[in-house]
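Single chain ahead, written as structure tokens, the form predicted on its own.
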Amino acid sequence: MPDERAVREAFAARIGHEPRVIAQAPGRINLIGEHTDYNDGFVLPMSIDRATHLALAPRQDDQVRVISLDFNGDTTFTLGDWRGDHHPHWTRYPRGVMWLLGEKGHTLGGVDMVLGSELPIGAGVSSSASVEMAVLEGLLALHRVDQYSQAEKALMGVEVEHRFVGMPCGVMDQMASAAGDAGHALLIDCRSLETELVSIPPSAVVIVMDTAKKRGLVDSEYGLRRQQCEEGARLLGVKALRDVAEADLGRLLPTLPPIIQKRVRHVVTEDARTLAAVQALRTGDLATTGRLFNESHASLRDDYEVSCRELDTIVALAQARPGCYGARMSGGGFGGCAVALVDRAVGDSFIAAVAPAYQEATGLTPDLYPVIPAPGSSARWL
């Protein structure tokens, strides 16, 4: 997986000179608060120490050359030629960012860029948002634009998803990549966009568990879940499901169609679990945090119905291990990653036990690795 050095070296070898700007944007793992962001709710992601890296330099013409080390791709197009099926699919995020900057009145010049990522694609650690943030950071730095806050950059990434890519995502992935902080998770209020840093107790380690099951159905089911949540909010007469109190569910749910009941129950209880997990982490109560992780997975499996056999298998194996406080699927669902909160003293033995047990149960080779909270996206001139 390409790191910054690999990207810089590839730029020099392929373009023929050194880059002028280097940018990076981390991926993220969501600790808790799944499918709540587009319901104006609360999420607790953590930017991780694996990132997308970008090297770039200006050109003297109106051409844009984009090289992807991950897709082994190399394409050139003209400034302004943002849309169309003739472009390789992996260029949609760089093209979308350049399109949006033009929409906001920024005049862009030709550019060479080389992209590489340490993040597995389609695994639920937000590789796409990290590409958006890296490209945005790099282009803003290259054109010496410094007017945007990290939160504003995140919203620009969301706008790319909505208006260019056609994905009705929430704000969590981009905000975690843009505004993450070393040593902390990031509580995001997805309505106000206010953020709070939440320390991870040093006695615990966060372990990402990539199931090696590529996510399927995510785009279509994501849109359907969002529609179902919007319908629930409409029927309940609220702006968003965030406005429904958990204490009122017993009275309100029977008034809804059965499938909408399940979606509403997940979102409302997940918001409550997220806020409870923040309080537990702040007091060092890892047992309670882990229990909330477990409850979150059950809700995503049973009420939101976005899990799959592979996710359920690796989560169950993790939950059964000594020293594991809790585990849950993380991300959009239907494959990708799960996350476990584990006693640091048994982190290595946890990985050594869960990985082969999962492989035996599924025939898939998982990738389990510890992560630490990392700084958010940035760029610098060389």
Ligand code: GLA
Contents of the next structure:
Amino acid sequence: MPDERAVREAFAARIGHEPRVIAQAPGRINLIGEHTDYNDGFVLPMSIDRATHLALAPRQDDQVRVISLDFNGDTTFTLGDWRGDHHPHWTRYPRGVMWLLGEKGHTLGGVDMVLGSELPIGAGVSSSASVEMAVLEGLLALHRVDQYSQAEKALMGVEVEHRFVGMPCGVMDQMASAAGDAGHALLIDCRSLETELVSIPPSAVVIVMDTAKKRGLVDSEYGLRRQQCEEGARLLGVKALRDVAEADLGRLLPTLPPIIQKRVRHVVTEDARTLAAVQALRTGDLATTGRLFNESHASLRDDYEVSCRELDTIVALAQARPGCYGARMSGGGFGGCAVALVDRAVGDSFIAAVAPAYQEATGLTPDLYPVIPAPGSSARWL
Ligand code: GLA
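For comparison with the form predicted on its own, kindly provide the form predicted together with alpha-D-galactopyranose.
What follows is the whole complex; the chain from before opens it.
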């Protein structure tokens, strides 16, 4: 797993001189607030201590050379040649970011860059958002552009996803990577993009549980869920499902088609659970926080229908362990990661018990690891 040193050393070895700028952007795990971001709702992700690192330096010509330590890739193309099938697939995020900077009126020069990530790809910890944010931070620093806030940078990452990659994601992953904070989870109001830091009581540890079942969000039902939510909002006459109060669900749901009822119920109750979990964390009430995690998982499984056998299995195994306050799938679903909130005193034994039990049940080798909240994306000149 390449760290900052690895990308710096690879840059010097492959490009032949030292890089000028170093950038980094963390991945994220979402604690609660799932599939609420594109409904203008609330999410509570945490930027984690695993990041994408980027080393870069300007070139004298109009070429862009991108080296990826993760894909063992090395490719060169001309500035402006952003789109097309002749490009290796793994370069789409750097190309998308450069394309967007051009759209925003910035003139880029030739550049050499080396990318490496500590984040597993397609595993639900937002490796793609972290690549976007690292490349954006690196290029902005290199061109001495400092006009954008972290929220604006996150929105630029989302624009790359929507207009270049073709993934209709919400704003959570890029916001968590850009605006995350060491020591805190981040409550994001996805309508205003206002954020609030939320501490996790020190007696608990957040454990990522990677099911080893890869997920592909663009190919999955993500876009369909988003359409169903928009349909629900339209039928209810609101701007977004965030504007529906939980107390009104009993009256409103029967007016909707059955499938839309389930989607709307998930989103509206998930928003309420997210705000309740923030309250519980603020008072150190881990039992309530954990119960809300469990309820969130059930709602995603039964009403939103974005879980899968592997996620349900690892979540059930986690929930059954002593010292586990709660567990749920995290991220888009259909594979990827789950998250557990566990008593710090039993964190190691939790991992030692859940991993083999999951392997036994599914035949897949999971990866369970504790995470701590890490700083958001940044870049610096060397
Ligand atoms: C993916 C998307 C996010 C969010 C989650 C579900 O991670 O990129 O915007 O919608 O799924 O909460």
